[in-house]
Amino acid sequence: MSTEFAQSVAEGLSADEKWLSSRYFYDARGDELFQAIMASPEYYLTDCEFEILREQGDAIAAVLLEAGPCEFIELGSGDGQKVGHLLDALHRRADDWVYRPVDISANSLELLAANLSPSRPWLRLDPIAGDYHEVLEGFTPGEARRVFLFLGSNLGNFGEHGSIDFLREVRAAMAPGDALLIGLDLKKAPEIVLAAYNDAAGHTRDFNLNLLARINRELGADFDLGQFEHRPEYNPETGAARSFLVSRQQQSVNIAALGQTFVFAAGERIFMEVSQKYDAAMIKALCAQSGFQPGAAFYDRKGWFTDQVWLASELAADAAEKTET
């Protein structure tokens, strides 16, 4: 049992508006379910970003390698299937770089090596298992030229203030001349977004409910998964897509490891995750406030998703500091 996991669950379920941290979605079963979500026809994000990396990979590689040799550090790499197109494009242009995938899930990193290495004997792979924040703290700016990869719209899971804080952490690990390739999901029609987080096969529902199953297994809880309903919501003005688990009835849940009982009213919600969608003005502000300046931007044919290169510079860092004061 993780003490940190237990403390997070206790804090979240004791709040006036209950929540659970999406950080703990990814056990072995959670990894499997997330792969199923990304493969579902409703989950457009995967197809859009695959298209960008497949069809514009050479153009992206040219921008990223323009300043010379570097190490590519992918934060939240998952099983590595998406990044393969970019790695191939990078290899077509140069071989003086190393790929360092970072993921909190050791299981995902094992899958990544199995997916990428056999067909790419030239790949210099240096995986890092750990939390984003801890890994970033271990980097000293200027040790090597770095290009950070943060794909798949993962940034949207941090929320507005969390996104800026996280990007500033990334910027703090970078020196002028370093770069960030970031994936961002764009605002679009509510029916498209809602379907992506409520797929017909129920993978997203099961992904959320799996966190309750993990609490049962690791913390000795007695959640009845059948008494909670998965419910996504989307606000097209703010761009916030939120996921909740909703109690179907009045009920109590005991968690042995915490020595606590939590009461749920009928219809009471547990906030599970936010997936932020962006427009051009939001992206411009986010880039400036977090200490970057914009470089190149790449879009899928539908204009639903973008992968953008943001540059680290002293000028941008100075501007970011001014926004904090």
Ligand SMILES: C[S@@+](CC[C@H](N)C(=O)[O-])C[C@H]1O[C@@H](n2cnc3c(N)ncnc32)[C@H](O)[C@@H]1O
Contents of the next structure:
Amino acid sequence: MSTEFAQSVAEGLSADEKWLSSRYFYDARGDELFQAIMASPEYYLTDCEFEILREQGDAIAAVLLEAGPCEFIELGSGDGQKVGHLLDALHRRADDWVYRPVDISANSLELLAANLSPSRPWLRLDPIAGDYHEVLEGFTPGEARRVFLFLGSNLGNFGEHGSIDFLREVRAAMAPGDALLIGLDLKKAPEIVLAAYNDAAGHTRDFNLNLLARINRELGADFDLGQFEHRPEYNPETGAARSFLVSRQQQSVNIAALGQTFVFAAGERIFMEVSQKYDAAMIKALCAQSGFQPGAAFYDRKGWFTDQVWLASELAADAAEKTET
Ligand SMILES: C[S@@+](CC[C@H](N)C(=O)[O-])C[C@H]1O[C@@H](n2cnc3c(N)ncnc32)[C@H](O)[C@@H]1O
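Next, give the form predicted in complex with the ligand, keeping in mind that what was shown is the form predicted alone.
Below: every chain and molecule of the assembly, starting with the one above.
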């Protein structure tokens, strides 16, 4: 991990438009800060998805279990606070299923077990610590009926091409009859989106700056965190919410593990993360281009967020191949 981390930082900070990979946000402090973000009043995504899973969990469970017993694999499960309502609804309908949360952060999986297991003695929990790209490659389609969960609009962090590539990776691990439950954040008024990535308590700022602190600690760098400002932007037409750290002055940063010094001009930005917001046409296109067929869609009362069932079908996979060529 450390070598990959070093390579990624070297590549990102050497680019004309500097970037850092959001994949490295989640060390122990990053996990803690992400929980604080999710609990902040401005971060509507959690509340909206909570509401969908709490109030429509039974309807979702009915759709997911329609085709019979299966295993549930959650990609990037985090600490599992939200999925509890869905697991309870699934348990009300059937008990012949197992829940496999996959997360790169072993710390998150420990928190998940502590959050979910004590009050659910019936839960068959089989956590997988690892990178979901690698975990997906290890699945043989058809060896069990599978339902993948990809909640929290995590897809929005992949960027346009990355999203389709990732969805195709998921689709490649699935056989006809398998399904994906995907959470997607919808386009809405810019002030609501911007506030979600700039909470008054400063958790999102600290979450972004924590990646610089991680580079200092793990790669022996000397970033001065006070010299970088957190700045989110939202383009309501494309639906892209992008976060940057902006250098407050001309400065140099040494990274001992790379034996390199990086120069930042005053006002120069480091691109940290994209959180894509979707509309119906974008969702329809994503679903078709990645080899799925749309199933039931669930929305919160404000219409700000959606959890949708996408089905793996031969027909859809053929159509995706045609779209590609
Ligand atoms: C934004 S959190 C979302 C947590 C949860 N799904 C939710 O909706 O609240 C993203 C989670 O994905 C995990 N993650 C990020 N990149 C990953 C990767 N490549 N493989 C596995 N897990 C990853 C992080 O550790 C983190 O727990």
